[in-house]
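Here you get one chain, nothing else, as structure tokens; it is the form predicted alone.
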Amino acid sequence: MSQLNYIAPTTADEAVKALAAAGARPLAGGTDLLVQLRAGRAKPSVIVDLKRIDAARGIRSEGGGFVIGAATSGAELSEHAALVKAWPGVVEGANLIGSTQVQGRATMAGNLCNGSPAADSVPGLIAARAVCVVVGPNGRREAPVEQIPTGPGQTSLAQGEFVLEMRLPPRPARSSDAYLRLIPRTEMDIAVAGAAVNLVLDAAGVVTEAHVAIGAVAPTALLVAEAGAALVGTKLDDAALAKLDAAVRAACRPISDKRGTAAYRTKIAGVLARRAAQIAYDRAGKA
């Protein structure tokens, strides 16, 4: 059996360094790669943990938006009251992965480049137009969130490069977001299909930008243009829902397995998009 090295760098440069080495791989919170070592299923040479480097630890406000370090867990999220209050929806995602146990360690890094096409708090940052700041032996770059995942556990970064942190955008007056999945018990369970609103609305209600993302109906987390197009100028009437839904529905491209077959995850996917919007739309009116 080879020998695992195990490195906790306290600077960016060091961590890229640590990761050009073959096989090694980024530790955020620990919750996915620990669970596959043992399973046998992941066999790196190297650990490289990020939660020493000062960077990819905490949350804080820049540019009138949030920077979330990779490093920075669920639990954490939760207790940071103007992030809660900005954005819902992402902190909603985020509280969903594991139990409370979990929470104190699974951060949305990790759950990003774990590269789930279910993973809970990818929807809600894609929605919410996050992008991920991204280091690696070429220096910086940012990436939205939508670009890291590029199938059933890959992702775009390449050798050396680990998601530093994540932004999200300053939060318009009258807007605010939702996340909602469905899962066949009622916690801890892996997503049969989810989704994600953000919206922003003008002084009558009407909306003025809309995203949507969907979750587990596709090998990655999708942003769907076209049911965010069909809600603005709209005050989520019957018609707009029924085109959000109808948009969600066409860019499903789900599996069948023991959780749902196809066809039932296609529908789903469309009945939570409508609901989350209702949500969304309610928080916006109120914000």
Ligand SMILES: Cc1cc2nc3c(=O)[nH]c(=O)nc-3n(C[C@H](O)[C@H](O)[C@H](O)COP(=O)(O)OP(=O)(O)OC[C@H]3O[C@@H](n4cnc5c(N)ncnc54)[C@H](O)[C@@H]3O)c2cc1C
Second form
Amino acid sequence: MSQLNYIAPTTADEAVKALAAAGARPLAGGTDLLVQLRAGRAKPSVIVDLKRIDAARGIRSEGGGFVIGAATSGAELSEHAALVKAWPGVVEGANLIGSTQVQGRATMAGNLCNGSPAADSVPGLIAARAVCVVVGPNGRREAPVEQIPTGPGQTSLAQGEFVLEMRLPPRPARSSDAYLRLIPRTEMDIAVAGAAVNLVLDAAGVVTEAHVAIGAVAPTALLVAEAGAALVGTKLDDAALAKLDAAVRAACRPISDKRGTAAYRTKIAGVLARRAAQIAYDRAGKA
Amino acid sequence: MSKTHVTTTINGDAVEFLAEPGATLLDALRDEVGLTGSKEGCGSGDCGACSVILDGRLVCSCLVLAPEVEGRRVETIEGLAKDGHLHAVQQKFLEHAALQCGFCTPGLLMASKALLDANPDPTETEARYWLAGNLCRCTGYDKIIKAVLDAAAELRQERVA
Ligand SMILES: Cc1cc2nc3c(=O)[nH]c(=O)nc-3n(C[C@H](O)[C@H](O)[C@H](O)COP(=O)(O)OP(=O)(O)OC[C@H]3O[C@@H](n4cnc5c(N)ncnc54)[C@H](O)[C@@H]3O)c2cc1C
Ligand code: FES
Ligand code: FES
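Now show me the form predicted together with the named molecule, since the one above was the form predicted alone.
Time for the whole complex; same chain goes first.
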């Protein structure tokens, strides 16, 4: 690690300039990057800390939705009452990451850009239809969350680009979301499968909009359009849940490893999606 | 590559040190500042033995780069006792024999302090989840949890008194 520079720019423009250097890497909470540094799996020449950039910090309401700075920690998300109320599923996904100590640092943007297929905050963000504001040498662009990871450890971000903030859309009445994952323990483990469901209901309790995303069952987290479509126009009766389950299982392309076989992961993803749908539905009825 | 000069506040005192490139806050505390109370169990965020409080948040100092604390406030186990008086969590760890080898103890004490600062009346379940990132190979955790809940009760009493 003898060739390692650290800089902490205070504006996005300075960060873009610093990230143009060969081997430069952004740093958010460091809960993935520092582990990789120590293991010798990451060998950056320059670490560009995003935590002193104002625009990358904190949570603000804008246009009826929320803008979450890319350097905002999981602990800050859980302390923001309005965000938790509007997007309980997004926040519960982020809060499942690691321990209290990890929550004090870990960010959703880092979770996303690290590119783990099992990243816990990503299905919730995808189901929420969250958008990343990406800045880089060619200016500013927006990309839906699901377009950022391209495979394990891989992203679509070009050299010098980074996520400055994430935007959650406005929340209509009677809408809510939920995320569930399965891990072999109760804390501190990597998801075997995960599912997020985001629903909007009408006054009669009929689903008018539904988005379903799954994690840890393919090289990246996936938006499963057919699974969402299975719920629209229903009150989440058994037939709708069975269609949801089948659509989720059809989308799974998991690996087999010590945490679970491909068949087990596929089955579990369907079960988690059903349960998350029920939780989101109950929450939406009260929202 | 040259060392980085860092100015920060540790346990209320202004401190300056030079950090090696790539050094973590844990490395700097132990090797540059001479505060060896924070321990390295894993170096990867799993064990919590290196827990410190950074700007009011509990973190693993092994997952913080030393230069990140420029201008910040760091609290370590060395600052927990005040004017020769043990903090309630320290006293209760002793009374409940909540340690054996003691390697996990500094981290558990800092994590427990952070818990009681945030939540003066935690349930047992809340305390267990909060401390899930602090591993102990010796005690089996029960005595630790009892000590933390007892410390919480004592601190609540003191607040009323
Ligand atoms: C003990 C422990 C337990 C964990 N448990 C879980 C778990 O249960 N579930 C889970 O999903 N993860 C878990 N993790 C992994 C990790 O904590 C998360 O992935 C976390 O969200 C990473 O965020 P970070 O801010 O710390 O990222 P960093 O480590 O700062 O960055 C991660 C990667 O993303 C890049 N990056 C960071 N921010 C940006 C940005 N804004 N734009 C572009 N690139 C960026 C970095 O260069 C790096 O490659 C755990 C880690 C530890 C140490
Ligand atoms: S040494 Fe930091 S968590 Fe183990
Ligand atoms: S007392 Fe030995 S590790 Fe906890």
